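Read the single chain below, which is given as C-alpha cells and is the form predicted alone.
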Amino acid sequence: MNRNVFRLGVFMVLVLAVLFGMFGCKKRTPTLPPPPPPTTELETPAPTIQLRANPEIVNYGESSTLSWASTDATEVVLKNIGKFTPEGSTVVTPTESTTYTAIAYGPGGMTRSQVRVTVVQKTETITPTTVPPVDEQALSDEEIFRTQIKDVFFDFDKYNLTPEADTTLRQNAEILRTKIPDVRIIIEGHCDERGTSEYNLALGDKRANSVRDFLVAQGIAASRIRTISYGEERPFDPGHNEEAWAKNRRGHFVLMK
C-alpha cells in the first residue's frame, strides 16, 4: 500500500510539473506607452492696417495727412511714396484727386488699406455774371487741352476701342494736330479693382497702346506721345459696383509739362 501512495506522489509532482511549465513560465506580452499626442505649430497671424486721410476733401493747393495704424507688421508700405514704419503719418500735397494705397508686410503675409483725398479744383469768379463768348485764340494751350481734350472708355476686359471711343479719339486728334500741334501728351491706361494687380497692370498698358497707335494713325507724331499704365491703382471712382467701374476703366489724357 506504501508503493501505491508512493507511486500517486511521485505522479502527481509529474502533473504540477507539467502544469507549471505550460503556465507558470509563459512570458507576458510587455504593454507599449501610448504615443504622444499630436504638436500643432501656431500659424502666424496675418498682418492688418487702417490708412486714414485729415481731411479727405482738399482745395487745390492744399495738403491731408495720411496716418495708418497695423498690427503684426514689421513694414508699412505707401505706393509711389515709400517705407515707413507700421504705425505713423506723412503729408501729402495732391495735384489731383488720389487715392492712395498702405501696403503692410508681416511674418504672416500682407494687406493692403485705401483711402481717396478729392481735390476741388479752385475757380475764379467772372465779373459781370454774363459770360463773354470764348476767344479760343486767348487761350493757352494748358485751357485747350483741360477743356477740350477727352477720355475715353473700354468694356470689361477689353482694351479695343469702342465705337464711342473712337468717336472721341477723333475729336482729339483733330485738337491735337490744329489748336495744340506742339503739346506732348501722356496717356494712362487705368482698370477696375477685379483682377489681380499683375494682370491690371497689363491690361492698362494695352488700353494705353491702344489710344496711342489710334492716334498715330490720325497723324500725331508718336514722339508726342508718352504711354504708362496704373491698373487698379488710381480709381477715378472708390466705388465698388459697376457704376464706379466703368468710370474707372478708362484711357486718361495728361498734358506733359
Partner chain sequence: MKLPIILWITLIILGLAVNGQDQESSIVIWPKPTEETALALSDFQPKSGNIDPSVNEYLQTINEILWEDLEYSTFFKMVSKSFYPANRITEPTDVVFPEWQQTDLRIDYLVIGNARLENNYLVVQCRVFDLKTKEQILGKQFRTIPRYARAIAHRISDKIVSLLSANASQGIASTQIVFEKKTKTGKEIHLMDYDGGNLQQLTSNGTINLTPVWLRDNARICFTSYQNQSPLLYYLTLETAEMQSFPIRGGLLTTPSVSPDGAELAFAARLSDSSDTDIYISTLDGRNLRNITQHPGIDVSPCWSPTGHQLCFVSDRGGTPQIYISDSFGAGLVRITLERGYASSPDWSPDGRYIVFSWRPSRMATFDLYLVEVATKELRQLTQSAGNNENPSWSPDGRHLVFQSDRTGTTEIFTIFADGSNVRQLTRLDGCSNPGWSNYGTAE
Second form
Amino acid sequence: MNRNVFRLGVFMVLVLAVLFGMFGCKKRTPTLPPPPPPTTELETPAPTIQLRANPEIVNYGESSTLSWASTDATEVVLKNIGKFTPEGSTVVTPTESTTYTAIAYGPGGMTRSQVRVTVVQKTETITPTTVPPVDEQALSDEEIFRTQIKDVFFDFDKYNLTPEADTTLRQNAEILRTKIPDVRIIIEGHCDERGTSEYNLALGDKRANSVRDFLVAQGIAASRIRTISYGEERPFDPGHNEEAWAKNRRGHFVLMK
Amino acid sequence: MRKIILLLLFTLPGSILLQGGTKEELIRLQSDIVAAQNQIRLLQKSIDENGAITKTLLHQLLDLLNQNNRQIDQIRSYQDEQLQSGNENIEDIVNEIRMLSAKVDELGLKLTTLARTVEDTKQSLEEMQSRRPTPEKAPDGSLMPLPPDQLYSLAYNDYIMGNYELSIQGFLDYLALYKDTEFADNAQYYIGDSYFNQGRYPDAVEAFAQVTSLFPNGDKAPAAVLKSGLAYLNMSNNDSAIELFRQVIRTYPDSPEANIAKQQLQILGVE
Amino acid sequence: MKLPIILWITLIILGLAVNGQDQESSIVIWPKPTEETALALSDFQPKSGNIDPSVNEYLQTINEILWEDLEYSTFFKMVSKSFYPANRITEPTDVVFPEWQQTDLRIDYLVIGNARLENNYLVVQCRVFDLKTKEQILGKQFRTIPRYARAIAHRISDKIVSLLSANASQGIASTQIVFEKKTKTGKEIHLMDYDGGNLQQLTSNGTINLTPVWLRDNARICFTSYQNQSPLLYYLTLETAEMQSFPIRGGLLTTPSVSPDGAELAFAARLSDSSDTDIYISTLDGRNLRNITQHPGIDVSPCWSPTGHQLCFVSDRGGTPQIYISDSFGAGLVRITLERGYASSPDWSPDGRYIVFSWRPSRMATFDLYLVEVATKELRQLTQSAGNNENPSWSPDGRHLVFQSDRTGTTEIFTIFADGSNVRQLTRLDGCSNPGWSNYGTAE
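And the form predicted in complex with the partner chain, for comparison with the form predicted alone?
Everything in the complex follows now, all chains and molecules, and the chain you saw is the first one.
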C-alpha cells in the first residue's frame, strides 16, 4: 500500500515538475530595458554675480561705492537704481541702512547678490521724516509671520513634540529671533474631537505650553509669548475623519496685535 | 516450487482477506485515536468546570485505549499465526501495526501522565486554597467571618460613604483576622483616616503611628505620616505638625505626599 | 504526537487558572430602582365653581406632566388609567373606595386633585389616599400664575415621591439642568427643567462658555468662560444674570466642582507659575488655595465625594487618562479604573458608593457610560451601541444620570436611569453638551 502511494507520489511530482517546467519557462523571457541614451545636451551655465560695497559702514551723508563682477551675464540690474553692464561700479549715498540687490541676467537664467550698507545715524540728524511709516513696518512683520511661521502638529492624545514639530519650531524660533524680533505671539493649543472636551482643554493647554517651552529654550523671550487652549472648541477642519483630526491636533501661531 | 506457488495461491486470498481485515482494523484504530483526541479536547474545555467528570472521562479514555491495545494484541497474535506462512506483505503490515500500537501505548502513557498532572494541579490548587487563612467558626457555629477581600471591601465602602464608626470596626475586624495580608497596612491607614475625618485627631495620630511602626515599607506609610502632621495642625500643635511634614520630605522624598508636605510648610511660612 | 499533548496539558492548566479568576469577579451590585408601589393618578378636574374655561388647558398640562414625573421617578408602577373606575374625582367625597380597592387593580395609593382660576391665579389642590386604610396621607394647595402650571406639577410629584419613598428621594421633578449649547460664535450656557422643558439661555457673551456646575444653593452656577480672552472661572447668579469673576486667574481654569458643604471649590488649573494642569482647592472666594496633584502631567475634572473628604479626578500620570481618587489634601492616591483605554469626566454618586464616568476601552470604540463601585472597583456598563456617551452628571437622588450623546447624529442631552434603562432625550437643538444636574430644589 505504502509503496503504491510512494510510486504515485513520485509520478505526480514528476508530472508537476514537467508542467512547471513547461509553463514556468515561458514566463522567464528576459526583457531587460535598453540602457538609457547618453546625455548629449550641454546646459547653458547660470550667471554668477558678486556685489560688494566699499565701505560697508558709512556715516550719515557719506557715500559708498557698489561694485560688481559677473560671469555668463549679459546685463546686471541694481534693484531700485538701474541697468548696468556685466561688470562695473556705482556710487550710492543712502540716508539709512539699505540692502542693495544686484541681479545678473544671462542666457542661463538669473542670479542675485546682496550687500548691506549700514548708515550710522547721527542723533541730531534724525528727523521724523526719516523714520519709515509705522504701518509699513508692521505690515512687513505681519507678512513674514503669515508666510514663514508654521503651525506644528501633534499625535493623538500626546503633547510631546514630534521630530517634524521640532524642526518646524527651530525654524520658527530662528525667524522670530532674527526677522521679526519685535512681534509678540499667541500660541493656541488645539485638539481633535475624539477625546472628551474637558480633558482636551487641559491637553490643548499642555500642547501650547510644550511649544512655548521649546521656543523659550531656543532663546525667545517668554514675555513675547502668550498661550491659550481651545481644547476641541475651535477645530480647523470640521470633518470627522483622521485627515481632519490630524489637522486639528495643532499648536497654532497667532500674531498678537 | 509448484508447491510453493500452490501454497501461495491458497494463502493469498486469505492474506488479502487478512490484509483487508487489518486495514479496516487500522482505520478503526485511527478513528479511535481521532476520537480519543477529540475527547481530550473536550476534556480540556470541561476540566476546569468539573474535576470529577474529568477524572471519569480520563478513566474512560484509558479504558478505551486499553481496549484498543487489547485488540491490537489480538490482531498481532492472529497475524503471528498467519506469519508462519512467511508473507512479506503481512510482515510489513505487522510492523506498521507494531509502530502504531507503540504509539498508542505512548499515548496511553501520556494520558496517564496527563491525568496525574491534572490531579497534581488540583491538589496544589486545593493546597493553595487551604493555605489561605480560613477563619474558624464562631463558638455557636453559626457565624462564618467573611473572606478577606469582602471584609475589606465592606469596610472600605463604609469609609468612602462616610460611615466611619462602621469602617473603623470593619478594618479592626479585618486586621484581627488577616493581619498578614497585602492590604493590612491600608486597613490600618483607613482606621486612622476614619478617625481623622471624624475630627478625632488624637485617635487618628495613634492609628497612623501604627501604620509606620507595623508597615514601615507599606505604600500608605508616607500618607500616614503626612496625615498625622495634618491632625496635629488641626489640634493647633504646629511644632509637631512641622516636624512630621519634614519627616515625610526626609523619609519619602519621592512620594506625592512629600510635595503636599512641602506645600503645607510653605502655607505655615516655614521651609 | 508529543507536542500536542504537552500543549493540551499547558492549556488545561492555563484554563484552570484563568477560570478561577473569572469566577471571582462575576458579582455585580448596582442601584436598582424599585417599582413596587402601585400608584393611580386620577385626572385632576376643574374645581366646582370655577368659571374660567381656560383652566382646562392648564389642567391638561398638569395631568400630563405629573404622570410623566411620577413614572420617571423610578419609585412607582403607574397603574394605567383605563383600569380606573369611571367617575370623575374632584373632591375626596367623589372617591368610591370599594371600587378603588378591588384586589385585581392592586393599587396602593390614589392621587386626586382639582384646579381653578381665581383673580388670574391658578390654584391647584392635590390629595393622596392610602387605599389600604382609606386615609388621606397628603393634602396640599398651590397658588401661582398660570404660566407655572408645569412647575406645580413638578412640585406635586416631588411631594409625593418624598412622602412615599420615606425620603429616600426628595423628588427630582423640580430640579434643573445647565449645559453648553453651540452657537455661531462659540458656546453659551443654557438652562432647562430636568425633563427638557422651560429652556433658557443664561450667557450671551459671544465667546466660549464651558463646564457649568451648580453651587449648593442652586442660586448660582460656576463655569469657564473665554469672555476675557483666557479661559477663566466665573459665577453667574441666575436671578439677576450677574457675572462675577473667580479671583484666582491663570493660563487655564476649568472643570469646577463645589464641595458638599458648599464652601470650597475644586477646579483644574494651570496657574502662571506652572506648566501643567493640576487640581486645586480654594474657598469659593479664592482663599486658602492648595494644589492636591503636585505631579507633572494633566490632572483635570475633579469631583468631590459626598463626604467632602475625597475627590476623584482624571489624570494621565499612568500614560492614558484614567480616574483616580485621593483625599482632599492629595494623599492616599488610588487609581480606580483599569489602566486601559480613555476614562474621563467622573461624577461621584450622591450616596458615595459609585463613580460614573465616560470610558472608551480602545481607540476604535466609542465612549460609553460606566459605573464603578469605589470599594470593589467593579464595573457596570450603562450605555452601549449608541454613539458616544459623555459627561455624565448624577441627579441629586442618585437614581438618574444626565449626559450628552451623539447617538442621533447631533450632540444632545439625555437622561437615563442609574441602571442603564429608560433613556430619555431632552434636547433637539444640535450641539448640546456637558450637562450639570442641579441640587434638590429648595424646600418651600
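Each form is matched to the other, and the largest set of C-alpha atoms that superpose within 1.5 Å is called the rigid core. Numbering follows the first chain given and starts at 1. Here the structure is a predicted model, which is why all the values come from computation and not from measurement.
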Residue 182: with the rigid core matched between the two forms, does its Cα shift 2 Å or more?
no
Core aligned, does the CA of residue 83 move at least 2 Å between the two forms?
yes
After superposing the rigid core, is the C-alpha displacement of residue 99 2 Å or more between the two forms?
yes
